[in-house]
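Given next, in C-alpha cells, is a single chain: the form predicted on its own.
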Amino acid sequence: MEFVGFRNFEYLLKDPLFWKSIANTLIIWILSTIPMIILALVIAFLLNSAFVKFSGLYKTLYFLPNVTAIVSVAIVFGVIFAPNYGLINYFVTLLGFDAIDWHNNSFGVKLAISAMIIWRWTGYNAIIFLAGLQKISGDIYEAAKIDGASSFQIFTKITIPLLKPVLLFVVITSTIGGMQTFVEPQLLVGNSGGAGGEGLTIVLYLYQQAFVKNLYGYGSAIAIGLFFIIILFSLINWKFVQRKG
C-alpha cells in the first residue's frame, strides 16, 4: 500500500467522467423533481377536496409505489422503455415516428430513469403535501371568500405561502435524494451507466470505481466530492429558508 497524498483529488478534478456523472445527475434531478413536485401538489389538492370520495383508498394506492421493491419497478420500466417491443415505442410507432432506442439515447436513458423516480416518489410527496394542506385552517379560506378573493388568489396568496415550509422540505429531501440516485440507473443500464455513460450518476460512478474496479481510494475521493456537492445544495436551500424569514 502506498500513500498517494492528494493525487486522487487532483485526478478527480481532471476526470471527465466525474464531471459527466455530475451533469447526468443534475439533468436527471431536474427532469424528475420538477414534474414530481407538480404532480404531487395536484394529487394532494384533489385528495384534500370535498368532492373526492374514498380518499383513504387513494392515499394507499398512491403510496404503494414507494414501498414496491425497486427491482420490480426496474423490470416493469425496462419493459415499458424496451427498444424493440416496449410500450412507449408501440405508441411512438403508431404516431408514425421511428422507434427510440431508449437505453442508448443520451436523452432517452435520462428520461427513463427520471420516469422511474417520478413513479416511485410522487405519491410519497403527495401524502406530505396533503398533511400540510390539512394543517391550514378552513377559517382562513372562508374569510378570503367573504372578502371576495377568487380561487386563483386564494391559491397564490394563501395556500402556497402557508404551504411553503412543506414545499421547502420536499425540495430539500428531493435534492438530497436526487444527488444519491443509484439503484434506478444501475438496474436499468448496468454499472457502466449505459452507452457513453449517459446514465452514469455520481453514486453509480462511486460504486463502479470502488466496488467494481476496487479503486477504494479514488472511490473515497468521489464520496468526499459528493459530500461537498450536497453541502453546496444545502447552502442554497438554507438561503431560501433565510429569505422566508
The other form holds:
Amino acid sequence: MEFVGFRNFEYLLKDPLFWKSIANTLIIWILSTIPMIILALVIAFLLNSAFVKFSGLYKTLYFLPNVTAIVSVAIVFGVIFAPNYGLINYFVTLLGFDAIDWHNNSFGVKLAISAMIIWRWTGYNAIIFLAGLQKISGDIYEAAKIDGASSFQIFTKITIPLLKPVLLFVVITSTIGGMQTFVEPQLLVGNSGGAGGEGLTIVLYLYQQAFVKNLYGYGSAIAIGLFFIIILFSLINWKFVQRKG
Amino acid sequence: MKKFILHMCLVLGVIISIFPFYWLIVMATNISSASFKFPPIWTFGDQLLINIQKVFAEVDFLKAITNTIFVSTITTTFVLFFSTLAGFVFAKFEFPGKNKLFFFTLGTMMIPAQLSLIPNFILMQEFGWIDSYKALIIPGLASAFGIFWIKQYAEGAIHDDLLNAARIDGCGIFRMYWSVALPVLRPAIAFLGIFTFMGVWNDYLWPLIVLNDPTKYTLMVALANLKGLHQTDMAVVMTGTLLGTVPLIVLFLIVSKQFISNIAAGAIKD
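Moving on from the form predicted on its own, kindly provide the form predicted in complex with the partner chain as a structure.
First the chain shown before, then all remaining chains and molecules of the complex.
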C-alpha cells in the first residue's frame, strides 16, 4: 500500500460516475420510499380498524416479503420485469403499449429496482405503523369526536402528530436502507449497473471498484462518501421532523 | 358496504404480497420455456422433481445448503452467547467506564456496514482466511444490536432481588448468568436467535466477497451464480430460488406472531 494523501478524494469529487451513482440512488430512494410509506400507512389504518378479523393472519402475510432473501426477490422480480417476455410487459402490451426494455431504459431500471424495494418493505413498515397506531389511546379519539372533530381533522391533528416518532423511525431507516441499495441492481443489471450505468447505485459502484477492479483505495473513498451522505440525510430528516412539530 | 370495500383493499394487498411466491412456484413446476410464454402460464405444472434434479446436477446445492446451515447455526450460537453475556452485565452490574463502553457499542450500530467492508476484507486476506468459513463466521460473532436488545430486556425482566438471593446462596457472576439470567431472558433470546439466523442465511454481499471457491458457496451466492450460469433455463433458477427460500418461510410462519410483535416493539420503544 502506498500513501496517496487525498488523491482518491480529489478524484472522487470529479468522477462523473460517482455523481451518477448518487443521483441513481436518490431517484430509486424517492421512487420507492414515497409510495411505500403511503401504502404502509393505508394498510396500517385498515388493519387498525376494529372490524378487521384475522389481523394476525393479515400481519403474517404482509410481513412475509420482508423475511424473503433479497437475492430471491431480485431473481423473481428479474423474471417478472424481463425485457422481452416478462409478466409486466405482458400487461403493458395487453394495454396496447410497446413492451418496455426494463434493463436498458433509464427510468425502467430504476422503476424495477424500486418495485422490489416497495414489495419487500411495505408490509414491514405497515406493521411498524400499526404498532404506533395501537399505542394511541382510544380516549383521545373519543374526546375529539365529542368535540365534533371530522375524520380528516382527527387524522391530521391527532393521528399524524402522535405517530411522529414512528414516522421518523420509518423515514430514517428507509433512508439508510435506500442509500445502501445493492443486491437488487446487482442481480438485475449486473456489476456494471447496466447500459449507461443507469442502475449503478453507490454501494454497487463501491463493490465494482473495490472487488471487481481491485481498487481498494478508491472503493474506500466511495465508502466514506456514502457515510457522509447517510449522515447528511439523517440530519435533514431529523431537522425536518423536529420543526414540523 | 364500506366495510366490504375496505376489506377488499386489504385482500388485494395480500394478493400482491404473496403473488411473487405463487409465481415462483408456477415457474419452478413448469418446463423452462413456460417462463417465456405469451400469454403467461398461470398454473402449476408437474416438472418440479425434474427441475430439482437439474438444480442438484448443475450446482452442488446440497453443499450450499449444508454450508449455509453450518455458518448460520454457529454464528447464531455465538451471537446469542456474547449478546446475553454482555447485555446481562451491562444491565445489572456497575463497573468503571460502563456507560462509555455501552455508548461505544451503540455507536458501531450507526456506521453503515459497507464502511467496514474493505478493511474487513483486507484483514481476512492478511489472515489468509479467504475462502474459509472463518471469514464468514468470525467477523459476525458479536452483534451490537444483540447486546442492546438483551440489555433492554434484562433491565426490566431480571429483578435485583433475584440476583441478591443468588449472591447470598454463593453464586458467582457466571453462575448467576447461566442459572438465573438465561432462563428469564428466554423470550428475548428466541427472537434474537431467529433474527440472527435469518440475517446470516440471507446475507449475500459479504459471502460474495470472501468466497471464490464454489464448494464453499453459501445458498445466496450459489443462487446468484446459478442465475448467472442459466439466463435461459429459468425453471432451474426458479427451482433453486424456491428451495433456498422455503426453509426460511417455514421458519418464519412457525414463529411469525412472536417475531412480528418483537420487531414492532423494537421500533416503537422510545
